[in-house]
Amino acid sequence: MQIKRFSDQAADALLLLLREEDTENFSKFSGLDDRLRDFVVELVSRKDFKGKKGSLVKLPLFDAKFKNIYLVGLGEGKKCDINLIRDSLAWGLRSAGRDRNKSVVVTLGHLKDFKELAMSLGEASGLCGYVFDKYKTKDEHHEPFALSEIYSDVYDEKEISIGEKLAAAQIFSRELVNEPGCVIWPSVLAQKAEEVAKQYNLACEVWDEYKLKAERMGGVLAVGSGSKNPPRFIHLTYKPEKADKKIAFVGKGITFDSGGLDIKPSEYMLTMKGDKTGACNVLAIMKGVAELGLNIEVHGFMTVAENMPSGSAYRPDDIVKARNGKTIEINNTDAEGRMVLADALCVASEIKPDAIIDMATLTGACMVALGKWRAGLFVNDEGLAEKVLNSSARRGELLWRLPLDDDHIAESLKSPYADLVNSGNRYGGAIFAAMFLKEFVGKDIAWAHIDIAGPDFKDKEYGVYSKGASGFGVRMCLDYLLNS
């Protein structure tokens, strides 16, 4: 997609966003000439539009400069936010496109006001005309996404630029994510791994089921120990020169989640290809920081196994040895997720980083607590917590967060037998899980977890998001790292 300047150009569609106020005046929106302008007041004045949240119109012109016109509304203006903006843009894109535009006019002028719009075109143009349709065949008859060309009368070309990077991130994770188990497995995501690593001069060091058990990683060898494809840990490092600051990313990445000898019910092991998502976005952020050339020392820690029953699988009564050696009893095998980052936390932190940042489709209580378009937020430093959430605002990615200090829930980790449980009772899930992680992590190291259970897949589009895997994450980390 070519994003360019606008300058009186001709194109496929025009696509305005409209507030309702906007609906008033129309004098100040460039590409709108003395006709069209009349025709979209005649719209307002009929009711066929109004500007209100969540309406588009589209309408075919008898025009020479353009083919349609798509009008989106942003409802009330003190109600609109970038983040709004940046879903219409993309809402709209996609219906353009889909509709056989190949170019489109997008105005913003009058939206001045609003921060980083070039940035979130950016972001909108990469993400609408995303599908992941690979597996499907194509008829004669099949239609391309045809949109290539945008004209826009913002434009900011490194704010653009970093958009665009962002999006292609996300939209990298989306695809490894979207990906069933029998296509990618351990072996099979640690070379992408390392073909990422080789396109982009990372560092990277893999280590198979021998180097795991010499490494003490006795939370991913249980984990994995059901499948015929053993796990796998990968270690991505991004170093300029003159790096000031040192972050860690850990993923969650289990290829395929059956529940192990707790197994789940067929229907909940529907979109568990899924359950990889945190190891995915870890080597999408591992890509955007190196596209995006930033001087800062990240890591990229991915734990990947796949949990499957088997008689070799690990099983509930199991004492479980961590790489920083607490034992753990297990009580469920399908607390997996805690187990496999338990030892990626602890090889993190022996890097002694500025802050640790995991990421994992952890709990489905986070899920019933938050629902399914916010993610849980859990963390130890108040000065990570800020930057953090005020990421997640800029780009849309929503947040909440959750308590890491519960004594009663604390009391329930603990074991006769061992040093901690896997699985406390259906209360509290999702905060059982962040604090057992906490006894992962080292000392004064800044943390955050996020449980992105809810928005990691989405049932239908919606804005940035198609249906499938979101990749949920990816940008608000990438922010994160650009803002530190």
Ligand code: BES
Second form
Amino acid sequence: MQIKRFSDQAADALLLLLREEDTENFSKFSGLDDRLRDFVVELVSRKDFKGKKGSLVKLPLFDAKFKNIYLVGLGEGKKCDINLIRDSLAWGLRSAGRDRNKSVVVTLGHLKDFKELAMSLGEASGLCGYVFDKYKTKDEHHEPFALSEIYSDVYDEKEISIGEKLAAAQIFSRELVNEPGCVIWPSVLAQKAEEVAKQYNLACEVWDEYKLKAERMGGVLAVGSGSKNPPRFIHLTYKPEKADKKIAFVGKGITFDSGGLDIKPSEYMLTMKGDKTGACNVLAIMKGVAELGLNIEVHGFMTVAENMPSGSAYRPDDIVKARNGKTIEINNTDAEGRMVLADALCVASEIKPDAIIDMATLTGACMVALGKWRAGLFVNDEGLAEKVLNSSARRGELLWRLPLDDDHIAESLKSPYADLVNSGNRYGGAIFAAMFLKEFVGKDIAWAHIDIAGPDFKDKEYGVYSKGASGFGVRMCLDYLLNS
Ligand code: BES
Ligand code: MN
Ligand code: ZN
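Show the form predicted together with this ligand, please, because up to now only the form predicted on its own has appeared in this conversation.
Entire complex below, previous chain first.
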């Protein structure tokens, strides 16, 4: 997609985002000459467009500078924020692109008090056209997404380019996550990581099942043991010459989560190709970091296995030793994410980073607590908490902080036979999992755990999101790096 500065060009379509109060005063919109403005005012009054949130009106024009006008309502001005603007932009651009408009003028001047408008346009332009339809046979009526040029009156080349890179990284994650388990298994994800490393000159180390054993990665090995596709552990490094910080990302990469011997009922198993989102996000972040050329040393750890039931699968009652020597009694093989993350957090801690951020589709309980639009944040350091929450708010990937220090839940982590059990009772499941992970984070390391179960996968298209994998977390983490 090309984004250019608007200077009175004609285009296939005009896109206007309007707050309720904007519909009373059309004079402030650039791009509309008097005749066109009168025309829009008339059309709007006939169509009764009041700028209500969630309303979109398309109007064909004849004998005018634009063939079509798209109006998207932003609702009440005082409730409008940059995230609503970004989603509305994506919605408007997507509609225009699907209607075969190749070029769109977007006028944003009336919204210029909102911060990072240009960056949000970059993000929306990169995210609006994505759908996962490569396996669908296209018939002769198939119209590919046509939009290729955007002209905007709010224009900042640098900001737009950052927005585009954030979006491209997120799409990269979506593309991987949307691939089913018959296409992506652990060694395939390792190959993808090697490709990214080669393209961007990153260091990449892959541990296969033998190396995992030698490195005492008991959690990853236990989870991977039921599958004919053995597990992998991947470490990517981006290291500029004089970096002033070292940040580590850790991602859960279960290429398919059947539950293992504690097998999931079918309605819960569906979409479990999405259980690799954390790891795919980490790979996408490494790509984004390289594209942005940040001056931070960044490490990406992907801990990848397929959770399957079989004669060689790990069992309930098994006792597994993680990399730091702690023993874990398995009471549910479906609580596998924390097992692979345990080893990964140990390795990440060993390089002594300034902060570790892990992302994982970890618990259904988190989704029950927060719904499908917010991820759970668990963090042991107030400075890190503030930065991550700010990035989350700026990029519209919403988080809600949950506790990491519940004494009663700490009691339930104890096992009569080992140091820990891997799952607790029904209540507080997301907190239990986070407190379990805490046992594997090095002393005094600032650490944030983001439970993305829920927002990782969308039932339907909305704003910047398409149906299926969302790559939720990628833009927020890159924003965190841009601002740290
Ligand atoms: N991958 C799932 C969590 C999940 C559920 C992610 C729904 C996305 C959507 C995880 O491995 C899991 O199975 N968790 C169990 C834990 C339980 C056995 C303690 C859960 O949440 O039920
Ligand atoms: Mn599971
Ligand atoms: Zn899982």
